[in-house]
Each structure stands twice: as C-alpha cells, then as structure tokens.
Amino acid sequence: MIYVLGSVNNDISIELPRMPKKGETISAENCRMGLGGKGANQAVAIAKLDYRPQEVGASVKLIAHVGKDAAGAELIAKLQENRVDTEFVRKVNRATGTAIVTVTPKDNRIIVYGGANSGLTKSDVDEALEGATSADTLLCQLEIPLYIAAYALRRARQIGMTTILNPSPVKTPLPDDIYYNVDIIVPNETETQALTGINPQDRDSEIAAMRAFHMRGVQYVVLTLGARGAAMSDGAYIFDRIPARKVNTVDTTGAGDTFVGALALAYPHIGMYSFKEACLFATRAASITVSRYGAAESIPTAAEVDELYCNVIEGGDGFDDRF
C-alpha cells in the first residue's frame, strides 16, 4: 500500500494568451475546475497508473482535510471515482483548498489557497499509519505545514516504511530530520537550487546538487528537468539521465505529480522495475499529462502508457532507451 500525505484543492484552471500586466484586465480563453492539489494528484496518478485488476482494490490511501462544503463533498467523489482510498480523508470546518491555475502558451503561474489542507494534524498521521508495514510506502509534498510532513516521515521510517518526498513547494530550507528521514527526494529544477544553492543545468551541476542530496542522508535522487527530462542518482553515486520525449505541451500544470505519483508506484512498491526502469516510466508518463489541459484529469492510465512505449519500441520518436 502506498499512502500519500498531501493536500487537495479545488482547481481553477484559466487558459489566457498571455499574462495580464499590472492593472490590465484580460479575457480567458477557457475556464476549467476540477481535482487538484499535489497530493490527490499523486494519488490519483498512483490509482490510475496502477495495472493491476479493479478486484485488487485500491493501492492509495490519501491522508488529507477537506472543508465540510460542496466542494469537499465533489472532490471526495472524484478521488473515489478514480480508485483512491478516502478513508483518511477528513471534512473539517474550513474552506477545501482552492488553487488558481493561469495557463498560457509559454507557462503556467499557480496561487495556492492552504484552506482545511493547513489543519493536518499528528493524530491524523497516526491514525493512518496505525495499520502500515515495511512493506508499505508513505509519499509527502509540502503543500501542507512542514512539521507534518516531518512527522509523518518520522513515523514512517520507525515502521520501516519506504519513504518520498517531494520538496514542492519549498518555502523554507528543510530540518536535517527531514533528509534523514527520506529514502527518494524528488525536487525540480527551482527546489534544487533553493535547497541545494546549486542551479542543475548541466551535467557536472547536476551531479553536484544530487550530491548535496546524498551528503544529507538522501539514497536516490531524481531531478526533474522539465524539458530536458530527469537526472538520477541513486547511494553509490550512479548518475544517469532520462531524456524527455517529444510531445505537444499544452499545460504543465500536473507533469511533476504524474511523475512522483509514477515513480512511488513503480519503485519499490511493484517490485518489478529497477530504479532506472522507475524514472524511466514516470518519464514516459509526464510526458502524456503536459499534452492535456488540467491536473489530475490529465494524468494518463497504464494503459496508455504502455501504449506509448510499444510506440517508442518500434518508431524511436524521442526516448533513448539505452541504459
């Protein structure tokens, strides 16, 4: 079982052909809303990455606060639509999360409203992990308050769990506790160069910034490099690249948690790909979520991407696949 500690938002998605200037007043080209929050985009990137049977059952629990209001209730719903397990999730008195989503041809700017996900508490922690195991694995982002996700993986690591963290978005620099407690760090770009000082664009500065990484107890590292794919480096100082593949984006609002989400799914918690194997298929399915519009709504089922590798086997269009 994989369990996600996160937070879950409302989204509201606004397509504009550029961003407003100061004082300037635009019209949206689209309006979209919908699940979101990084994690129930995980989650759900988790659920529906998952092979295996419907029968199996759910391989998600989420450990999240949502507000008593509609919204609440309508996001609950869509969790439980795509296979994730609720039982953790709370309803509290507080406004669910809201995130607003601009999204232009060039890039897109988020405002995060914290709402019930800033209520997470110790005892909804322990309360979900009463029931976990070694074999289990506990993900966390930071969209919740930091001495939570501290606490969590705390806990995790005393039942032997495996544990992911995904530093986004970081706001302050992390307690050493935090990379003791961590198995797979997962920053971008931006998070590696606030936690790390070292601003990952070539070669030899990315080896130095997953380095940083491992001098503070962290065994694998994966960097996610938007275009230019990802970068990994696991305890032994192995460092490889996963190139990115060519595709149309259109939004990349929920690339990062499809690949985190894929990434838990795939290593250890299947117990069939290698670490690389991993990257490589959290890779491949980012890389269907930037050519759709929303978050968790673009994230693409196994089956799609297994669709897509059969594709990459046999026309090469833009993976190498060489290990």
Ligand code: ATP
Second form
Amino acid sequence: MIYVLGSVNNDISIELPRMPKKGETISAENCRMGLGGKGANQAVAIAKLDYRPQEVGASVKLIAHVGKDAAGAELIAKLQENRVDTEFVRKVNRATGTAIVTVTPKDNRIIVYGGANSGLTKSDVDEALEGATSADTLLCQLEIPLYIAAYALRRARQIGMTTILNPSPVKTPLPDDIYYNVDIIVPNETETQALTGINPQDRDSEIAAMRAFHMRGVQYVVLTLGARGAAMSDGAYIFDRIPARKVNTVDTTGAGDTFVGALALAYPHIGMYSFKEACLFATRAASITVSRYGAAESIPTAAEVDELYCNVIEGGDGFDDRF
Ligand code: ATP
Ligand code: RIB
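Just the form predicted alone so far, so send over the form predicted together with the named molecule.
Starting with the chain above, the whole complex follows.
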C-alpha cells in the first residue's frame, strides 16, 4: 500500500493568451474546475497508473483534509472515481483548499489558498499509519504544514516504510531530520536550487546538486528538469539522465505530480522496475500529462502509457530511449 499525505485542492484553471499587465483586464479563453492539489494528484497518478486488476483493490490511501462544503464532497467523489482510498480523508470546519491556476502558451502560475489542508494533525497521521507495515510506502509533499510532513516521515521510518518526499512547494531550510528520514527525494529545478544553492542546468551542476542531497543522508535523488527530462542518482552505482519525450505541451500542471506518483508506484511498490526503469516510466507518464489541460484529469492511465510505449517501439517517434 502507498500512503500519500498531502493536499487536496479545488483547481480553478484559467487559460489565457498571455498574462494581464498591471491594471489590465483580459478575457480568458477557457475556465475549468477540477481535482487538484499535490497530494490528490499524486494519489490519482498512483491509482491510474497501476496496471494491476481492480480485484487487487486500491493501491493508494490518501491522508488529507477537505472542507465540509460542496467542493470538498465533490473532490472526495472524484478521488473515489479514480480508485483512491479516501478512508483517511477527513471533512473539517474550514474551506476546501483552492488553487487558481493561470495557463498561458508560455507557462503556468498558481496561487494556492491552503484552507483545510493547513489543519492536518499528528493524530491524522497516527490513525492512518496504524495498520502500515515495512512493505508500505509513505509519499509526502509540502503543501501541508512542514512539521506534519516531518512527523509523518519520522513515524514511517520507525515502521520501516519506504519514504519519498517531493519538496514542493519548497520550504527552506528543511530540518535535518527530514533528510534523515527520506529514502527518495524528488525536487524540480527551482526546489533543487532553493535547497542546495545549485542550479541544475548541466551535467556537472546536476551531479553536484544530487551529491548535496546524498551528503544530507538521502540515498536516492531524482531531479525533474521540466522539458529537459530528469537526472537521477542512487548515491553508488547509478548516475543517469533521461531526456523528456518531445510532445505538444499545452499545460504542465500536474507534470511533477505524475512523475512522482509514477515513480512511487513503479519502484518501491510494485518492485518489478529497476530505479532507472521506474524513472523512465515516470518520464513517459508525465509527457502525456503535459499534452493535456488540467491537473488530476490530465494524468494518464497505465494503458495510455503502454500504448505510447508500443508506438515508440513500432513507429520510432523520436523518443530518445537510452536504456
Ligand atoms: P509542475 O509544477 O509544472 O507540475 P514540476 O516543476 O514539479 O512540474 P517538472 O520538472 O517541470 O516538474 O516536470 C516533471 C516531469 O514532467 C519532467 O521530469 C518531465 O519528465 C516531464 N515534463 C515536464 N515538462 C515537460 C515538457 N515540456 N515536455 C515533456 N515532458 C515534460
Ligand atoms: O502540482 C500541481 C498542483 O499544485 C495543482 O493541482 C494545484 O492545486 C497546486 O497545488
């Protein structure tokens, strides 16, 4: 079982031809509401990318808070439609987290109101992890209070679970015991720069940044590098780069979440993938997410990633597969 501790947001996503200037009002081309939040997106990625038959049951439990409002009820229903176990998603007396996502052809910008996500407690973590064993994984991001993520990682380590941290949105400095209790860290370029002081822009700086995380006690490091792909290191033998697949990118929201969810599923959980293969699977899955609008709804299923893989083998669509 993978336990995801994190945020659930009502994403209001607005497509714009460009960002408005100061004092300017412009018309949006589209507006949609959907399931978002880093915790929810990563849980959905795990559930959608799990190719095992439904009879096996849910592979992911989300530990989260939503409000006792219409948005909260709707988001829980969407999580369940996607086969995420919501036993530990509590409805509380605060507004459901909300994200305003502005998407232009150049980039996206997000404003988040934490709301219910800010009220997660240690007892939420204790209750959820009561039945966890060393065969299970805990995956966290930082769109919830930092001390709750730190507490959960400590508890998971005591149980002997595999622990994964996506330090997003970045909070600096991260306490030493977070690094100590994390097996796999998956930061993007901005987070890497904020946490290590190194901008990973070429092979030397990527290696230096990954070493900085190893020096703090993390065994596995994966840097996600946007359209440049990902760099990874296991601190001993593996030091590699995976280029991103070239796709028609329309909205990158949820790309990082797809990558992290896919990695958490493929590597420690299913265990049929090597570290490198799991990163390749994650890269392929995320390349589909960026070619669609939205957050959770843009995440592909295992069948869609498979189909892409078959096309790569048969058609040779230019994906530079270095394995
Ligand atoms: P976001 O916050 O936009 O969801 P992120 O900043 O957390 O994403 P990125 O490093 O931008 O994370 O992207 C995660 C992964 O998604 C990359 O490692 C890559 O595999 C894939 N990806 C991102 N952007 C693109 C792109 N333009 N084309 C193809 N793949 C992409
Ligand atoms: O990582 C993408 C997510 O970040 C969006 O779904 C939005 O809710 C913000 O939290």
